[in-house]
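As a starting point, one isolated chain is supplied in structure tokens, in the form predicted alone.
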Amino acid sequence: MKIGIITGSTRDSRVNLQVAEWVKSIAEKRTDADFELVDIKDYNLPKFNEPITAIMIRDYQASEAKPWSDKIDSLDGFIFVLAEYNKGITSGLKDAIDYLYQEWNNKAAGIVSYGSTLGVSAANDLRLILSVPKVATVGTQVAMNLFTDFQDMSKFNPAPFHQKTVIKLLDEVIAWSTALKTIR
């Protein structure tokens, strides 16, 4: 099984790959699979603006989601580490996830969300739009409050329950990566 972890932010200021990097870090303490840090800021993708959508047929006119095409399409399932602004997921993970269709079918996917309030509605916001590409999203959350999770809103410093939830998160990927990809 590849696993590809997926950074849910771009801004600069973002503290999103420093909980990606702690997910991958009790991630690669597992043998029953591989795990990727897939930071959607390296692929650079434009604005969503293709003439035809991907549900129809995968020729991208943007040169830049010839390689995102190529790295989700290469994984089995994923772990979405998302940032919750006003309440929902951030537009560069709208836009990465719009991008494609078919590369995300029959996979499953885990998150790690946080926030003010845990990223919950930004959780659920990701649930019902990975619903359409047909991602089976698993019930087990990690949650984690901008507050107490992070010193000063900026540097990382979980919980240490977390990890626990984490570990079922993974557990759950795994076994829901596994059934799925005997139906691709």
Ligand SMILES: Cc1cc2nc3c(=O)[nH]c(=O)nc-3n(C[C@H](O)[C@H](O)[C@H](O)COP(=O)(O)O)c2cc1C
Contents of the next structure:
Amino acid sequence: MKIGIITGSTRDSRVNLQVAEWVKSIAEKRTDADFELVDIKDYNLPKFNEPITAIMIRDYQASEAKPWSDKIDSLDGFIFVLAEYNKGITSGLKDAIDYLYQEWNNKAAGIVSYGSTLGVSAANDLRLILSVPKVATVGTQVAMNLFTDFQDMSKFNPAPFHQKTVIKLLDEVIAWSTALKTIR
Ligand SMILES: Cc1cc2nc3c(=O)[nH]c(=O)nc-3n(C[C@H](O)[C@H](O)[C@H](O)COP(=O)(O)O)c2cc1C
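Now that the form predicted alone has been shown, please provide the structure of the form predicted in complex with the named molecule.
The complete assembly is shown below, putting the previous chain first.
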């Protein structure tokens, strides 16, 4: 199993990468799957402007979409590290999802969110969005508080109990990724 830990924010001053690296440090202790940090910022995807939806055609005009397509295609499951902007996911992550279709199909995902209201609304937003490209989101969720799991809302310092939830989340994502591989 190859699981991608996908960042959910691209702004220069984001805290997202600290959270993604923490998830990766926990995941890397496992031997039942390989984990890779997939930073959407690295792909420099332009604002979505494809003439035809990926649901219809797997051929992209933006040259930046090809490496993004190859990366998502190569993965069996995902952990989305989710920032919440105005009760939803960030536009950068939304575009990154919208670019592709088949590459996401019949794979599993887990959500690690944070925010002043724990990123719960963004997580619910993401679950609905991912239902269209057929990504199954597991029930366990890591939901962290911008005021208590970060110092000064900028330095990530998670409460120790979150680690147990990450492990449970990974268990579920690996189990569902393994199951869904059989129908691809
Ligand atoms: C445009 C904007 C909207 C935001 N809206 C919400 C929100 O609706 N709910 C929430 O919990 N936090 C909200 N926040 C606070 C973010 O959770 C916080 O800024 C966090 O650091 C964002 O993640 P990032 O630093 O990785 O980009 C918002 C932040 C921004 C910049």
